[in-house]
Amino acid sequence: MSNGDIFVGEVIGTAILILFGAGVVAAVVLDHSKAKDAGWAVIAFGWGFGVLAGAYTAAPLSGGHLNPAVTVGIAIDTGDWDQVHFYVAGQMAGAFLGAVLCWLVYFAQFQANAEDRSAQPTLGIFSTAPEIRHPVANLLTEIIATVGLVLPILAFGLTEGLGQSGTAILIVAFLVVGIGLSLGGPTGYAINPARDLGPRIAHAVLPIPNKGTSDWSYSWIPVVGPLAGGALSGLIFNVAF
């Protein structure tokens, strides 16, 4: 793969990746939506689809990796990070993209936001934030599940004929509702650095009516986070398999 086509692949499918995920928390949060106040599971499926539908775009381009972390998974394992820049690079475009093209779509619902004096500060449609603010324990959560994430797409790849038939990518989309729904609850479960920083740094210079802070306060832990489960992963990997 060249370097342009890993780079071009990978803005394309987590452009998809944080449209689907931003969107689907748009969707039930926002006032004036029909999907209001549908919960947690839908949120989860939303953000499993939208890897789905994101990496099976990007994977003929870039092999879909979508994720920092993921990508740093692999390249301890494989001892080449010739390319990684150029992965984290995509990533972090696309991302960026991905919650602008969200913030289109829900133009109206944000602009309603605005006039509502009981609103919710936006963030959370774009960003994650913990239910209790403890950083030891949120970036412990992080790492966990990230490990959750990049263990299990690291041994995928042992089961031959997974990565060539495209069921893989299917596999991973199921793996990350199950982290969601199980593993989501303290932190919004972010296992990516790129999901959450991208569309943070959107969140921060889209005019955005009533939009409250953006929590840079907050912003390394889901950046450290999952950049070390990733690192742990292919660490485990290489000396477990």
Contents of the next structure:
Number of protein chains: 4
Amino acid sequence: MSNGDIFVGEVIGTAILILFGAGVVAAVVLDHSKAKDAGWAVIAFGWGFGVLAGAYTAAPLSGGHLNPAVTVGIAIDTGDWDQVHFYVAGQMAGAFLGAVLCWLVYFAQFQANAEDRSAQPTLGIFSTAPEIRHPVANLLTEIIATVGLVLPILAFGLTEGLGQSGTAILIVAFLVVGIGLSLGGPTGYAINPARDLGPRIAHAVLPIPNKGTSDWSYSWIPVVGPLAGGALSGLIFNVAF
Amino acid sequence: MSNGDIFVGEVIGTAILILFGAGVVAAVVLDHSKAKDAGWAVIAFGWGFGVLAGAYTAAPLSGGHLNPAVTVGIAIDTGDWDQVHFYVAGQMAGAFLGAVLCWLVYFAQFQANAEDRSAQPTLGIFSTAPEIRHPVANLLTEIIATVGLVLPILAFGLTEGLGQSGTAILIVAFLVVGIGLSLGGPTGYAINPARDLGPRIAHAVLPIPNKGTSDWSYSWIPVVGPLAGGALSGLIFNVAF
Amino acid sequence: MSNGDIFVGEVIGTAILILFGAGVVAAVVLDHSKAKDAGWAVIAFGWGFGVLAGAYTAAPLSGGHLNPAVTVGIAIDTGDWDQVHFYVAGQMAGAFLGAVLCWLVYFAQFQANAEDRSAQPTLGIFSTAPEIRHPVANLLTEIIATVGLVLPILAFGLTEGLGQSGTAILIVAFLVVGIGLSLGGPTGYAINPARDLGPRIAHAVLPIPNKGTSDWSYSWIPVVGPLAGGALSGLIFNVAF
Amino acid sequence: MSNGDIFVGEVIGTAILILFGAGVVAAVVLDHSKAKDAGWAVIAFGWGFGVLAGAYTAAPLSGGHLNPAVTVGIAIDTGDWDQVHFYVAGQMAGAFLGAVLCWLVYFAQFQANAEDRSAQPTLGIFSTAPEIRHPVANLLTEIIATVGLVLPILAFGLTEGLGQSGTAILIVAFLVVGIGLSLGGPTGYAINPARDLGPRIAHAVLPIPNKGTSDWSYSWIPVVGPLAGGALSGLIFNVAF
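Same protein, different condition: the form predicted alone was shown, now please give the form predicted together with a further copy of the same chain.
Every chain and every other molecule in the complex is listed next, the one we just looked at coming first.
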């Protein structure tokens, strides 16, 4: 795949992923939304189908990684790091773009939120936050949850076949739903550095009234944890398979 | 595919789509229904499985577009507009027919609704309405949500393969569930001009007692927005892929 | 397929379908169940995955119809009625057997139900009942909902391919979930004469304490409606496809 | 497949299964979790997607049984018991490991649970318990529910094809969701001796504060019932198919 196709594919695919993923949180937490208070299962399925939509779109261009942890895991597995920076650059740009699109979709709701209840925090729509702030435990949660994503992807040979198989895209989508349901409780499951950092930057720069803090003190955990989990998955895969 | 097959396939497929889609809203909002108050996730899954049922049925005849936004996106992609009017005519007729079938399935509930609580509005079963009435924001929501539908369909080559692959039908069904969960909060996600306008006409003409307004002042947004989103998807696809 | 394989396959497959389907209603309505009050979506998904389990099991023996309405629709389509009675006999026997298995799985709950709350009705676990008793509307609901099941199955050539394709089994399972969510509100969607009549007979004969009425006055509707819907599907299919 | 690959594959796959499965119960029952009180459907889907994740990962090494009841059912079907002990040893070790990983993911929640509400029992996160303690009925429930898992797997030739087919993995995942929804009400559906016994041992030995009893008096039922159900499935399969 050409560097240009990789970059464009990852931008578009990750933008769609974040549009759906941030979108479902906005749908559940903002007032004046038909999905208000629809619950955690809706959030987990929304993120999973965001992966489906984004990977399905990006597959013919870039293979649809959408996640630096996946890209790093595959690079450790294959030993080929040549195009990693094109992947990660596309993922970061796409995650930022997707957050902007989510803000546009819920524009009237964000405005009403500021008017109805001043200082209602909005960061949770864009980025993750732990239920209990405990850096070691939070990091461990993100590492293990990311292994739960990347190791299955590596094991089934998705390194080669993701772009060609609709069945694999379905499986990865439901895998992501499962991670949300099962392992998302403590930290909100970033499991993807771009998914957390890109929208956090968007939250910081977008003109959302009364948006609250962007919580930069926590921001390193959903970057370091998933990268460590992706690398660990590559190592386990090389040893065990 | 012959013009006749296209028309018949789109009539039957879109009728099934609307029967399921309007049906699930009736199931959730009308009294004396076993799914009363079952929530937004049920509505999103009901519409998604309506796409599955309709596309699965129409696929061998017409390829199963069921949506003028999809038809327009494919026409812009391929440059072939010859059969577009047969598709759109079938979609409009099918959407009207599906709304009538939904009314028949819930006939006793519609009658009881009028008797139990006079002037309970019923339009929400047939057509979409925004939570916050803001034409620019509503239009933007529909455009972006429709790109979230049509761009993935174009990207994965469904232009050619929809009729042949059950896996693609499954993916599109869950894609539609995802759009509902993630992007349906502000406007109820028409993302399909026929899906909104056909049942709105049915609502206007059917003898439903105390049915309330058909809200024609909003009706142009779920037509123009999805058509613009479908066209935009075709343009993005031609540039990026 | 041999007559013996057809009969055995339909007995086993329909028994599994009813075990799961009646089971999920028992899980949601009986006290001392972990799924107590889990809601309508759980019931719709439970029945859908019951179809998946039963069809998956029966497929290599009989093709996995599990439903006289499907068998009749296929017979009208193909003109071949030779083995219909082996299918229907297996479906009826299997439906009865599945209801007995459900009673055994929830044996302690049925006993506790009788002790805790005397005369708590149990028929809803086994068979369908309308929310509003209106024979014409109820019949119409069952006919249309059955067309929503059988016409897609016929249209996609499942007449020939059901036994061979896991993807088709997945699609039919989610199609049944969709019918439950969208069209199950008024009558509880029998859409299958064996699914309703077999468990109703089991309800009548099983020694369930304080079980309540078996409601024979309604029992003809979930037999006649689905058979008419299956036949109508075959006719539509022959005309339109 | 080599004995080493089988052992390693079953360790990794079963560890992932239990990580997801125990994880989803922790997510729903522990305080300070984003999925707190998310309900039974979330638990059933979490376990099903745990099977998807574990089987998907283990498939290329061991075929992904992850369950002694499946291994025994296949051995009775094929008559080949040579590698059964490598399967079961891997499954037991993996189930223990997965329970430890779940404890690490929810470490801060387990600590907070002990501090907030002393003696809050935690066994339900790791192992099953009946709603009504009735050994004969509980055993019967586990036997029948396990037949509902193993017989479909055998019937569709998964004995040979599980490792190769993503569609089969999807079907088995939704089959497990269905068993949870439909047959999990009375006992919490062990349907897998390793799934219950491994995490019960982990619960007994892990330093979880105020963890409550490990309930050894019930522990034989979720071992004996599933093994009997797996064996019965093999026998039914050999007679009927």
